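Here you get one chain, nothing else, as structure tokens; it is the form predicted on its own.
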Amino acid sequence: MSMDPSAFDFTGRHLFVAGGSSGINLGVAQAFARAGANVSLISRSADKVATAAAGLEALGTQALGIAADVRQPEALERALSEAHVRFGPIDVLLSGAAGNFLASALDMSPNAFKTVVEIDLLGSFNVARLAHAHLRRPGASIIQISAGQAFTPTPFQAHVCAAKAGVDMLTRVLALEWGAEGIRINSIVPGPIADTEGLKRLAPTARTLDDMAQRVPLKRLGRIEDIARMAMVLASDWGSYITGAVIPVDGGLALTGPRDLTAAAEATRKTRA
């Protein structure tokens, strides 16, 4: 059998991305615009989304900028029909709105903690739930950008940690629920990721940096085009029978067992005081 090279041509298709204008998920939308993907992104930030949406179309293609919070399901929706009348239904739903800081249970306060769940878990279940409506049947892909805290305990990440790891279980839960429509859902788990804000805030020095890197089992950092790759193959013929899965991009960092923070923890408070 023959792989054809022409499943990763998304001419024409449309990509939605929550949480789209700035690092992995920016990154996964200039692959699927260089594809020719028509590419929808919302964001907080009206300012950023617009720019975000300007370099897309740099690249030769059609985008839209729309500033939406995934908390706010009215925005939210909004957000989604107005995308729905300028390319049509969904083709690829990416949903990565995410936070992240360093902190212990106990330096924690309750409302940071429900920030992040409802940033990250709330938010995924809101895009995932108001996108149904528009999504193409059958053939949508949806994926979720989930983080390694989803299974690997992680001092000073028990909002992470528990917001992902509901962000991998809702992911199995609506594979089951909308597989017979033809919808699949997978997660990408990312391991640490060069020139991102996340990993910045985990490894906030070169030596937490370093470190991070030397407990990848292949030694390096991982970059976007890895998990732009991925997603373009859920998104893909080739990824047709794929659904419910949870994926790790991560060098095998996931095989490596809790990390600790506790050096970049300590940097993160030098740095605040």
Second form
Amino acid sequence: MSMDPSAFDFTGRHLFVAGGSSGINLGVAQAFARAGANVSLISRSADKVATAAAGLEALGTQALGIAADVRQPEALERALSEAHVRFGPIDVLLSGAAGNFLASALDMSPNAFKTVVEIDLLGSFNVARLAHAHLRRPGASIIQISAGQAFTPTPFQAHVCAAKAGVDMLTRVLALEWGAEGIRINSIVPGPIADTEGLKRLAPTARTLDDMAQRVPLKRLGRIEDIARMAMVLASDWGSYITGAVIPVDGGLALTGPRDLTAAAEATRKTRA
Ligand code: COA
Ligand code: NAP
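Let's see the other form, the form predicted together with coenzyme A, since the form predicted on its own is already up.
Next comes the full complex, and the chain you just saw is listed first.
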């Protein structure tokens, strides 16, 4: 058996990122850009996507940033078509648009719950379903960015728990429906990743951040590169027999029980009040 050392060369491949203007998703996009991929990305803010795309181009690749909300199918379809015309069929689809805040179920209005479910779950469905026509077939790899809340019931996170559990089930169903076309789809479940908006919202103080790191069996917060490396495996030939998998990249956090986010929720409530 030969192992191809250029497996992580994505020169000329097209990466489309939903929710790609910041944080983990942008960091993964930067890793693919350094490996030669052309990147198209969308998020709600025109300024943020433009800045993110310019940053990717500064890495020496071609990038396209388009303002689109994953809750708006028409805008999404326009963005996918524009990206397809510019860079050809999508080889790698990274789907990670999400929203989060800490609130108990009783402090969460129906619209608050619905908002997160619409971005995380319905948004992921919209992205995958509308991207299907633009995917390279066979060969495309879809990577959904999930969260540990999908399998660890977490107080103050009813919306995210419900939405991300749905995202992972979508991963499994689409793996079955689209496998025969040569489309693979997997979920990456990041642990707490340092210097990200998502972690800031769950661990808003130095104390809660340290508690979070200590909970991780590997005793450190994750780095964006930890997620980028797994994304590259899943997108490359090294991942060619992996589909329908939900893969924690979390230092072992999935093995621990429900988290106590009471102190974090209390700190957030004070900030918001
Ligand atoms: N506690 C309780 N309810 C909250 C809340 C909080 N901290 N923050 C927002 N809400 C409620 C709002 O009050 C509103 O409900 P209402 O109409 O009944 O009052 C509902 O959520 C929608 O808020 P809105 O600000 O209109 O939504 P949006 O679509 O503009 O923004 C969010 C979406 C709320 C998720 C926003 O935090 C966001 O844009 N997040 C993206 C960044 C992010 O979360 N990154 C981490 C990813 S893990
Ligand atoms: P982030 O920087 O806030 O990233 C979220 C991205 O989604 C932003 O680019 C945001 O840009 C975009 N977005 C939000 N709502 C959108 C919408 N309706 N339509 C289109 N784009 C939208 O947060 P992050 O912490 O890096 O999180 C990235 C992903 O990792 C999320 O899926 C999150 O659930 C997951 N995750 C994070 C952690 C962590 O520790 N950070 C842990 C587990 C899982 P705009 O504001 O411009 O729209």
